[in-house]
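Just the one chain here, the form predicted on its own, laid out as structure tokens.
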Amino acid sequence: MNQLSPEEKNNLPRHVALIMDGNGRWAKSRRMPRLFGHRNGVENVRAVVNTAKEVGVPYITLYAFSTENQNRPKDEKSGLMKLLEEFLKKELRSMMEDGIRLRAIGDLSGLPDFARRIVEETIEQTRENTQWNLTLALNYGSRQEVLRAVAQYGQDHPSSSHIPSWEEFSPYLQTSDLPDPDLIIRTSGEFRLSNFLLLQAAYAEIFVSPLHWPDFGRDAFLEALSNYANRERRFGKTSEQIHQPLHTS
């Protein structure tokens, strides 16, 4: 798919979150080590972010490293963290030129010092950028995020028996300065959220691609956006309510 129609461009998601799955299987199919797949997956991040800028999607969130990924072999984890450092060092100039602000969600204290440091430095250096937004979920788990948010809410309201509204509680989540995702894309054909943005994804559309992440380039991303643009989002209403004509006096 080379481009979106004008109608589709008028109905794009504001925030797309991606579960980048399949690097290891992609490498295995080529009889290469898993880290080869991760490296190619990192290279593919550029294609997706550039396409988002091209069509006008201002918020991208990437599930880069989950809390469960801490159970992977030490050499793979170390390689992933080095790739993260390499990526941020290479991309800083482009991020500054293009006005991309970097954020991170997750427990950064669980990253190696060198990886945590480069993430924090890049966040600080891009803090004033406002045109585009890239968020990396690093050592992230949605259940863990929610439990921390509940604990913090309880500390701030120790004597209250009031059940908070979503508007009262959501500021305690790490995504408090981001819009909820409109579209979640998962690659590699797996139909699950894997502990990713579970509360924030309450009304997100979900698109599953059979492609492994290193193969999920510009055309595949445009296909997912086109699919989203042609869906009807009802948020609990009926189709008739959504399309009810306005009455004018």
Ligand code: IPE
Given for the second form:
Amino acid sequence: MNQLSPEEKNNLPRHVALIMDGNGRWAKSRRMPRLFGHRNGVENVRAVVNTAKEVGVPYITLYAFSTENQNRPKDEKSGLMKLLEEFLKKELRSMMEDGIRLRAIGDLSGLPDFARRIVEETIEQTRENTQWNLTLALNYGSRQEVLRAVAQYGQDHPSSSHIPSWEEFSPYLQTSDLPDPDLIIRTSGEFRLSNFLLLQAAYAEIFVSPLHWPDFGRDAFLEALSNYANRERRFGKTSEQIHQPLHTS
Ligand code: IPE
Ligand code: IPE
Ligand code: MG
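Moving on from the form predicted on its own, kindly provide the form predicted in complex with this ligand as a structure.
Shown next: the complete complex, the earlier chain at its head.
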């Protein structure tokens, strides 16, 4: 697929979150080391971000490193962190030109200093950009994010036994200035969320691609967007209510 129809363009997600999986298998199938896969995976980020800009998806979130990925071999972790640094250094100029604001979610204090520093610097430098929003999930785990939010909520409401509404609680999540993801894409054929945006995904549509992340380029992304555009999101209502919204209230 290399083009969306006009109807599909009218029905695009505002926020797409991607679980970039399969770099290791991609490399293995080429008899190459895992880091070769990660390097090609980073290259592919550019293709996906450019496609988002081309069709008009303003929020992209990328699961780059999970809390549980801390259990990977040291060499792989440090290789990933160097790739992150390289990527941010290389992309700063085009992020500024294109108006891309970088954000990060996850526990940045668990990253090596050099990586944390460049992430924080890039966030600061792109803070005034408003056109596009790229969020990296780094040392991110949804359960950890929620537990931290609960603790902070408790500190701010010390003697309250009131159960907060979602509107009262969700600002304590790290995604507080992002809309909920409309579409979550996972590559490499795995049907799981792996501790990614568990609460924010309450009504997200899920798309699993069999392709490994380095192969998930423009065409595959457009196919996922087209698939999304042709779904019916009901949010608990009936299909009839969705089609006749004026008669429901
Ligand atoms: C995704 O690719 C990248 C990260 C999790 C950092 P993987 O490294 O998980 O690749 P596979 O799943 O082993 O193929
Ligand atoms: C999920 O991929 C995390 C990222 C893409 C960063 P994993 O490869 O770590 O997930 P599992 O272990 O297969 O569930
Ligand atoms: Mg994996």
